[in-house]
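Only one chain is shown below, in structure tokens, and it's the form predicted on its own.
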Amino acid sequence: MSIDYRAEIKRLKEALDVTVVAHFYQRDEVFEMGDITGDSLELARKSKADSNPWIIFCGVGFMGQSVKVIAPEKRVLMPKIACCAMARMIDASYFDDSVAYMVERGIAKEDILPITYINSDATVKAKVGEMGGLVCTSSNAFKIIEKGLESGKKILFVPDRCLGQNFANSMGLKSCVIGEGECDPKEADIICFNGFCSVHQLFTLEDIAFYRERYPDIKIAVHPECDPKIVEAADFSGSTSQLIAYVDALDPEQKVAVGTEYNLVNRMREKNTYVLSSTKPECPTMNETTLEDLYLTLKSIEEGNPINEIVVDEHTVKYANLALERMLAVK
């Protein structure tokens, strides 16, 4: 006999102590049984205050450990503990690897203030935090950027080159990246890692041009992880959550083609938005996530048997969190 997933999940979200945690980006059927949406930084703030002891995280390895990092006394299961592709670019001796980089051409470590998009490890996190680092997201790297700037410091930004180099092009700053080129730290404002979102690194100029000949008055809107000549050329650039306000705010006859993952520009407004790639921009671990996948996840608690915990070291929470906590301590 089949079962109906998503009234199996109904029950079992009515029966148990449990919040349903997705992202923008999952698959829709996923996505709709989602207590809490958003994109990173409304999940990690939005999970935290969450009052259930239980959260299932519907999203990437690195948004569960972020959760139980923040709050370690709630019980955090994955349906899928997939993993984010940029996250898996940098890993602890890749950072300390980065550093020693910029200390080898003349910056002092404790002149190193590091700052790690929220797509990296738990044990990346806590590097930094030793540091006196923070995390940020794409919502508020302008803000932590500029928080950090006030110590004086140089900024090594890790893992994703694109963002990096995008928020210091907005704030009249100088980056360059390890790896990519000549990088002299004591020339640049911000040392980016030489890490990437393969999806967004989809969007092409030429894409852009298509649709700007083909439609002469639209608008173009993208994701800062798309690579800074795609952001340079767009009309708007923001975050998950800026996305959707920007196109919310719209004439509805507006025409825009939107640079980002492809289940979220399909859930935005159906007349007049399109999706700025010949190729479908999906990104495939956020898509492994299954109705069924949550369904068993939930079963395993009202078992008494739970699956795919996540489970993050003492050391690792302590440091880790010290940086998620600078992050949601910025205004």
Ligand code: 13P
Contents of the next structure:
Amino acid sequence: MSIDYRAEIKRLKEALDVTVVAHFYQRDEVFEMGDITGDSLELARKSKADSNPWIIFCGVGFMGQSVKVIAPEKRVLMPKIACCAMARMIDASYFDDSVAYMVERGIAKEDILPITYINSDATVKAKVGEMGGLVCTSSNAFKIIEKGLESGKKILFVPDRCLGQNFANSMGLKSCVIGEGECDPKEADIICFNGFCSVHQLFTLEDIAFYRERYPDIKIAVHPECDPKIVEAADFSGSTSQLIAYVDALDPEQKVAVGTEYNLVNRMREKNTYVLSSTKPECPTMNETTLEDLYLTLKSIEEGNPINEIVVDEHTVKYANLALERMLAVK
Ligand code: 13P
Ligand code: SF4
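Okay, that was the form predicted on its own. Show me the form predicted in complex with the ligand next.
What follows is the whole complex; the chain from before opens it.
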């Protein structure tokens, strides 16, 4: 007999003290089960404020881990502990190497303020926290960098070179990328680690030219994980929630091509919205979570044998928490 996953998930959600959290990039059928949805920052804030002791996080590893760090008293389970490709590009030792790169080029360690994009492992956030730094997301990076600059220190931005460069450009700051051409930390305000999102690298200037040629009045809206030349050629750039708000505010007749993950853009299709790519820009790790996984995770709580629980060691929680809380304190 086959299981009606939707019905079972609804039953289990009612029976248990759980909150299901889902990022916009999740498969539609999983996303529809979310009690809390939003961009990375909203998911962190709302999960922390939620009153249920159990959080079932449908997203990628760093998202569930961040909830565990800012709300250690909660039990956080992930139907799939899938690791974001960008987060995988940096670990604590690569972080140390980046600090060493700056020190070797004449910047004292005390004069470096690290900022990590939330798309990183808790151990990297802990390194950042220990050095007095903070976390940012795509929706608050401008404010967080502004806050970081108040220290008068050089900013080391990890792991996304695109986000670092895009916000440096929008703030009129000089940036460079470690390992890409001449990157002299003395000459730049923001020194970026050379990480990126493989999904957001799929959008090209040719894609933008294709749509602008076909529909001269079309708007182009992209996520700031896209390459700086794409963000510069676009009409708008913002986090997933900000992209949704931008498209919602457009006249219904206004065409718009959106450069971010496929599941989110596909949900906007009725709004004259196009996918800004000739390929399907799917995030493989976000797509790993299925309705069956969500059901099995809920069922494991009911059976008293929870699976896929997020565990973060005490030292990491202590310092990653500092970096995340410094971010949450910025309004
Ligand atoms: P948001 O914070 O905009 O939801 O982005 C998360 C992400 O992983 C984008 O690729
Ligand atoms: Fe990570 Fe890119 Fe997927 Fe976002 S879209 S979760 S940055 S791999």
